[in-house]
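As a starting point, one isolated chain is supplied in structure tokens, in the form predicted on its own.
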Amino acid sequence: MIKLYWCQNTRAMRALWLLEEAGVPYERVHIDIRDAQAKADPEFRAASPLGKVPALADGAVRINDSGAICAYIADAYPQAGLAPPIGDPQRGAYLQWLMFTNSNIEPAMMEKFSALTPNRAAHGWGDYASMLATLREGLQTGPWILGGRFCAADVMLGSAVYFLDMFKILGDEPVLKAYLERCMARPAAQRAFTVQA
């Protein structure tokens, strides 16, 4: 059975949400990442050498990045339909958006929080404003990032928009706020966020 190491109010909610969407059995193992003794557990450290959550153990597989966990679950359990299969024309867009949270949104959030001077030429994420514009434009084709098809990338993006809104840096973004409402209305998201409370 899949074992998910998690802690409230962390990126682990992404993995929790995706596992709920996938409908596969899993065990939640709470790790207080602020407690050095809890983080020293050898099974946890085998899954997460940096002592961070989320971390996942599934048989011999060990993964400790929220994006990688979402990619793995979506591909390992295709019956849930959370990823276009290899060869599907939407696979490229799916992979691009699946990685967008960790590669663009989170660095742009740090730019905003740290009051860094935007530098689109030097920063791989562009800047905060262009990140938001890119995400907003990506959502123009339908209710989900791939149009009418909900996928693992929506878990990553939806959770990122949730944090942008929670930290009050989203601003006046009706397209992104409507997307967040659709994400939070999903029963799997509601179950995951209930566990997070």
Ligand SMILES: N[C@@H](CCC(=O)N[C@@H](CS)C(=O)NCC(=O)O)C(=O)O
Contents of the next structure:
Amino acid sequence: MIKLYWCQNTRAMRALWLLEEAGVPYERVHIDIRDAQAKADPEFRAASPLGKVPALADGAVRINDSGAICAYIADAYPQAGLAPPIGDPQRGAYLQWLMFTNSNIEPAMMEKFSALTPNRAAHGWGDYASMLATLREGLQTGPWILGGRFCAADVMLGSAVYFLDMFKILGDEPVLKAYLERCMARPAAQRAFTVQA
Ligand SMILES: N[C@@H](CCC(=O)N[C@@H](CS)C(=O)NCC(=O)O)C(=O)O
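Can you now output the form predicted in complex with the named molecule? The one shown was the form predicted on its own.
In what comes next, the whole complex appears, and the chain from above leads the way.
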């Protein structure tokens, strides 16, 4: 059975949300990321050498990146319909948006927090404003990033928008706020975001 190393109010919510969407059995293992002893647990470190959550163990498989974990779960359980299969015309757009959170939103968010001067040409993520504009444009049609079909990329993007909103750096973004509301209204998201250690 899948073992998910998790801590509340962290990026681990993404993996938990996707497991809930998939409706597959899993074991949730709480790792308090503020507790050095808990993070030193050898089984946890085998799955997460950096000592970060989420991390996943499934048989011999070990993954420690939320995007990779979401990709793995969506592909491992095709019956849940959370990823367009290889050969599907939407597979390319799916992969692009699945990666967008960790490759664009996260670094742009950290740049914003650190008040760094963006260098659009040198930085792979452009800058905060162009990242937001790209996401807004992608969600213009909606309701989900691939249109009518909810997928694992929505879990990655929805949880990222959740953090932007929580950190009060989202700004006046009606399209993104409406998307966030749709995401949070999903029963699987509610379960994942409210569960306690
Ligand atoms: N790129 C990783 C980032 C994971 C990450 O930064 N997790 C934070 C919590 S949100 C963490 O575990 N921090 C604890 C630490 O670094 O000690 C992912 O998306 O999974």
